[in-house]
Amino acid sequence: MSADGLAISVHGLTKTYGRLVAVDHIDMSIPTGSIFGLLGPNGAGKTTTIKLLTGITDITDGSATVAGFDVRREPMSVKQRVGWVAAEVILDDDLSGWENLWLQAQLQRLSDWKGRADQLLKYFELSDRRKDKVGTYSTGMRKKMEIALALLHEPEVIFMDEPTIGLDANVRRMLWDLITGVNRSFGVTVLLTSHYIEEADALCDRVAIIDQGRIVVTGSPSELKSRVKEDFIELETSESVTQEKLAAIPGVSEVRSQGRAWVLRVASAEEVLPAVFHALKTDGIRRINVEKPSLESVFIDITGKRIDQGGSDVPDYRKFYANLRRAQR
């Protein structure tokens, strides 16, 4: 822990690949013991940021300290104090739960690890399955084991990169409970990346929204939601419609195009919807969605697009491989 009470401190952090700026002069201050969310679409720079903070990828410009150590000058000290739960499956299915923990201990050169391993298996309710091959575990049990591996060396900070990607709703919510439990029970700081709005809202003390490598806004979920006083109506029509026609609807203060759809900013969706239906005729509306003040509406307000739209041209290979591994079991 650093003297200023911050687990992670970032100033002007930048990563370029030739002309591509993957992370663009970002700043972050993450208090010790908190759950911090880095929220953004696929391709926004979330995973690259984690790679920079863990010393896996070299920093192009700027500075970062993690657990009180400078990432550039003291990368090994940083790595000794951080854990990482990746989106990809990192378990060996042919080994038992205990053998996976043993392998992790060897990789990290831990000598006195068995007591910690027993504690983690008990905490995650996996003690009775310690001798079973991980390939026989359920998805929820596998996620528990992945977190146990990340906690084995007693890190001060744990990075969770899209930990719930590709999971069904029930397993995802189970994992939310695990993340908050780990944060409280082990006193570990969590930096969580996600493009799931509800995940960041449910878990995080503070959130930074990142888009195209830049952090566009930071605050608690409630602070960010309070920025948006209006509603958004997203609609797609079966026939072409002009921006001028939509802007002329009473109560519409702004109109933005979004691919094949339109996004209307309105004071009250309930009051404006009847006028929308009257102007466009119900049978001419193929799809309509109302976005009340939320982290999604904050993202729309700042970037002009939905979080699942930005970066949609970037293939999500991590989700592909996660699904592939599940299909093979």
Partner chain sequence: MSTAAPTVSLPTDVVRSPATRTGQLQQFWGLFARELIKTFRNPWVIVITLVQPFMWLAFFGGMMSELPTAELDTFLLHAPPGTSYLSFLLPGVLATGMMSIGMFGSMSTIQDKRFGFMKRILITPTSKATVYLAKALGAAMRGLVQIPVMIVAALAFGVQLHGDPLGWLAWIVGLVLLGLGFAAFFLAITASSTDWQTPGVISNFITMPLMFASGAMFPTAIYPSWMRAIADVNPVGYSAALSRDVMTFNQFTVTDLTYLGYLAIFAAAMVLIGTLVASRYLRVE
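Bear in mind that the values here come from a model prediction, so they are computed numbers and not experimental data. Numbering follows the first chain given and starts at 1. We call the rigid core whatever largest set of C-alpha positions still superposes within 1.5 Å between the two forms. Compared with the form predicted together with the partner chain:
- Superposition on the rigid core between these two forms places the CA atom of D61 less than 2 Å from its counterpart.
- In the core-superposed comparison between these two forms, the C-alpha atom of S220 has shifted by less than 2 angstroms.
- With the core held fixed, I285 shows a CA shift of 2 Å or greater between these two forms.
With the form predicted on its own in hand, show me what the form predicted together with the partner chain looks like.
A lone chain is what you will see next.
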């Protein structure tokens, strides 16, 4: 742990691939023992940030200190003190649960690790499957196994990249409990990335909202939510609707255009909706959605779009990296 009580401290962190700026001068201070969320749409730079902070990818510019060590100057010291849980669950399926733990212990140069490994298996309720190949585990078990691996060497910080992506509601709920449990029981700082609003809201002490490589706002979920007092009405309409027409509706304080989609800022959606329907009764409303104050509306407020807009539930890594490679050339 560093003297300033920060598990992670980042200044002007930047990563470029050719002309593509994946992470753009971000600053973060994450107190020891907290759960910090990087919330943003797919391709916002969340995973790249984790790769920079774990020393897997070279930093283009700026500085980062993790668990008291400078990532650029002492990457190996950082790697001894961090754990990592991948979005896509990365285990060696040909090896048993115990063998995966054994390998992790060798790579982290541990001796005398078996007691802790036993306890971790017990904690994650995997003891009776320790000898089975992890390829035969259920999705939830695989995720737990990955967290056990990440905790084996007593890390000070755990990075969790989209920890619940692609999981069903039950497993997601279980993982939320595990993440807060791990944070409390092990005193480990958690940095997680997510594009699920409710996840960041439920788990994180503090959240940084990231878009196009830049952190647009940071604060506790309640602080962020209190930034936005108004509701948003999102509309998708026929082409005949104009900005002027929408702005003229009583109670609409701001209109933002996104092609055929519109975002209206209103004091109270319930009160304004009848007027909206009235004003647009001859125009086609194709879709309508009300966003009450939430982290989503904070994102809409700042960027004019939804966090999940344009992104599928499962990020298209191949496409993303293909773009990166093209940019690198």
